[in-house]
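A single chain comes next, written as structure tokens; it is the form predicted alone.
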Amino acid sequence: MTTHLATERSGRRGGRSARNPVGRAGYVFVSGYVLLLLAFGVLPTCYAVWLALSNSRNQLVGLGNFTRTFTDYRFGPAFLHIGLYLVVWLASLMILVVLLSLMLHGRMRRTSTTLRFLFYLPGALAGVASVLLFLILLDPAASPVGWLLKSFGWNTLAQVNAPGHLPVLFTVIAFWTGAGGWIVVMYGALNSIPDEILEAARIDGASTLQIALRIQIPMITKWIAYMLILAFAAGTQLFVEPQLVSLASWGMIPDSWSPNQLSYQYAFQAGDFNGAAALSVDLLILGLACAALVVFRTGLFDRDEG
């Protein structure tokens, strides 16, 4: 007896001996990433905090620089402007990027490779050239569809760009360059869904919008809650479009709409790089609360059971 689990054990060293090369190889794979996260994203974060905590002359100063930048008349309207567009933003995203989902995977799989394809292409234009697209076609003078724009009494480019319309411009910018991503996302997320379940639910007389509410979404809630953190982070730091539709519109737009750019006129305007800093990590914690709320209350990085 006592032999028999001494080769059993020796059995196992054996094993965990064979399968180390391969366990040591998962490292390298993973060690280009960590470098790359530790060189790009945790250390300057942390010389970020450095700077939002200190002056000019590396003195610590606590939090003397977020009060002084919450007290600029800039910071209120422009943390009201990114809350009005990431509220635009992520409803339609949520509700139209499922819903594109759900009709390319139910419906329309015969076309769903083209279309998935159609949608994801957007995504290959660089930020720049979609916002620079987008201002010829909202411009009535210019754009092929100006009879359209024209239909709701906007004649010139300065009455389409008008500040009460930029959050659902910009979410129209946003959704044309990001959505088709998280479409085929969706698409991917649904297909890992047991074709047995879906058949079951069909054979017991389930609608289609039945098995949609009752069966697919609630079995994709954490692909949804994972877009929703990534997709508010990116809304938060909005920059290109509301820097070259100011610009296009010869100042009518402040060139402080954003936190982002309110940040960009602290450190290259001002000077003040501590204050950037200061407004940078306030936009850190904004990400930080938002994505904790949703990982604690959807159970994102709970295991499912069985």
Contents of the next structure:
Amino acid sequence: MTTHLATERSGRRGGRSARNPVGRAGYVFVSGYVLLLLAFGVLPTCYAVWLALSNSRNQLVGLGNFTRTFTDYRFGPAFLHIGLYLVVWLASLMILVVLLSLMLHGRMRRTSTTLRFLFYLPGALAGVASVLLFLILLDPAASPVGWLLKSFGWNTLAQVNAPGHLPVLFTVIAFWTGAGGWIVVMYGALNSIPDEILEAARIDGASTLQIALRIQIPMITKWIAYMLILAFAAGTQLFVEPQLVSLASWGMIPDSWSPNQLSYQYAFQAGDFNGAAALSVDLLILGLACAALVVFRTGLFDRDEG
Amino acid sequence: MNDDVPVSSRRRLRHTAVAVLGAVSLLALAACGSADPTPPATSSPAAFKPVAQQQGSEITVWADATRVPGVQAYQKAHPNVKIKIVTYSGDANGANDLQAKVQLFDRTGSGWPDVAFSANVNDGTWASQGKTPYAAPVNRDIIPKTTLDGFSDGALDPCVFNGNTYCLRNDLAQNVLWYNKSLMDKFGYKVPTTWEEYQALGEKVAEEHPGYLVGTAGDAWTPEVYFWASQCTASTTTGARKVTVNLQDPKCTRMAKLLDTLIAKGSVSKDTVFSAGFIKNQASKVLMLPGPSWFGQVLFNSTFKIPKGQIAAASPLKFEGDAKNYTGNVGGGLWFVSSHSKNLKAAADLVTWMTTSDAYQGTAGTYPAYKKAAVTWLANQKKTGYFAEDVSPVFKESAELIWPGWSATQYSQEAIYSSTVVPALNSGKTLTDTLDTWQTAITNKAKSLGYTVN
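Alternative state: the form predicted in complex with the partner chain, after the form predicted alone:
The complete assembly is shown below, putting the previous chain first.
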């Protein structure tokens, strides 16, 4: 997307792309993406906004669907759950991913290829399959790490799944299934830092910690911001984990634990697609607001050379 | 911040943002309709008009993995009928795939399966509702009355709405008192006939043989096993979308107290019988277990692997103050014929065969809802020699003892119990403490689906 913006801007400035076949090729390359984005991203979003503002008789109802879903008894708890989950998930994602990729990049150069592959492996599995794997891991009676669960005093699946444990539990699942890809991305970002800078720092007597804190992390801030935006959006839309863990525990997790599940309940249990759309527009606004905040605070889309 | 972005483009961005915001708020303010979702209009019986029929056209059948071999057997016996079989979850364990898909098909206007099986006994509540209900009223010239009359008394209750029958029942899941005869004989215990005796025995077991169990309270279907039998008013519909929920009724609290006592003593488990831990550690220590008729083969034989000749069933328990004993039922599948089907004749024939034929029902894993098939089924059960005693008299008796005050609702009592009460029990609270929370959970859920609760 950044390349797309860059091409467009340079095209406007110098009118180069009209003459330059490379510029035209750019449009060809992005066209497939744009088409799919329109079909599966932009159009459904517009449809959701329309549904959220209308009722089943196709009349405009203003913010009626929003106020109606807001007063639903499940609305508060669902957003509270997801808020707690996001705090735990985003904090652990930022700290652990950056830490692991710094270690991969610095200390473990020899083993890093293998480790990179290992980190990435869970991400290569389909998301649902990885979650299914966790369903076995979480049952103290069947789990290979049952001793660990029992050492916390959890002897049954019901104790592992206690409502207070859920945000942490889902974080563990999400981290295991999703963080590996980010570690690889961060590793790539660290590689883009010129060696001369690191060498100069080392000659000046900077320790590994100083290099990491003063040079490496500031230079990959944009990547971290990028990760934050996507992880936030994915986190607010949590659905598969609570849904599957609920099925595996015979319904011990409420069917509307997360806002996305609540939206699903609206659409498919109550047949109320307008209410469901209002909830998903809530999530869209949250995601956009967070993205805007992060983009403007970190200057994610600023280009290094004017 | 981003000082290198040209001022003009920032201004343009701001203008666009203002324009978009303006447009959205205009739309938002331009309200002219009510935001209330359309109340599900109950279509009057006269409204059912079949779509244009195409004789001999292919029918699509959705069934779960357990029922698919039956459909395949039908296909083999009727090679002229064109059938497309789709295996799906069957809405087991609280899934609502069928409803979700039908909602989508209703929006797109095509795709409905001609025949669908559901393991969720509540599915009739939504399938019979709406502008064009998914389920066809089979009593209106689709399936003959003589066939419908052949089902056990009350078996079709979860299918009947506004005087029409919208589905056929696959099986009954009437609750009985299961017990391990070998263990009972070994310990020298007598099978209880009342809940009071049951409680006394449970307390005795806890002292004399700690670790042995007389029941479980962590199953999703605990309400249907214990509270239904206790005639608790947890789910009593009093009219179209009107339900009474009163868990402080003495008939509810007496059961909560009974279970609390036995949970505290340790002879009623807070776990569910299907959890890996229970199967591994507790299965061989089950002395008694009130539960549905399908526990016999599905749970004791296939899951717990209890050897032949140990398990037997006794009549549902009665409270000493009550005139007679009542029981509940846990599930019992439904077969729907789609009101959108282009080949109602073939669909109806298949559904009739699946629910009434000795060839399929006689050897099914669950107790047939159709009376004649049930006789064959019981005879076959006897032949397997699995049970320590013939279960026929108990099964037949309890099929007629289901308390009629507990109704099918669009929401699942099981989902509410397991997400509200089970975590509370596991955090150390008692059932009696949890009744109010449970009541609120049921009331909220019912209201969110348009029920009036009193």
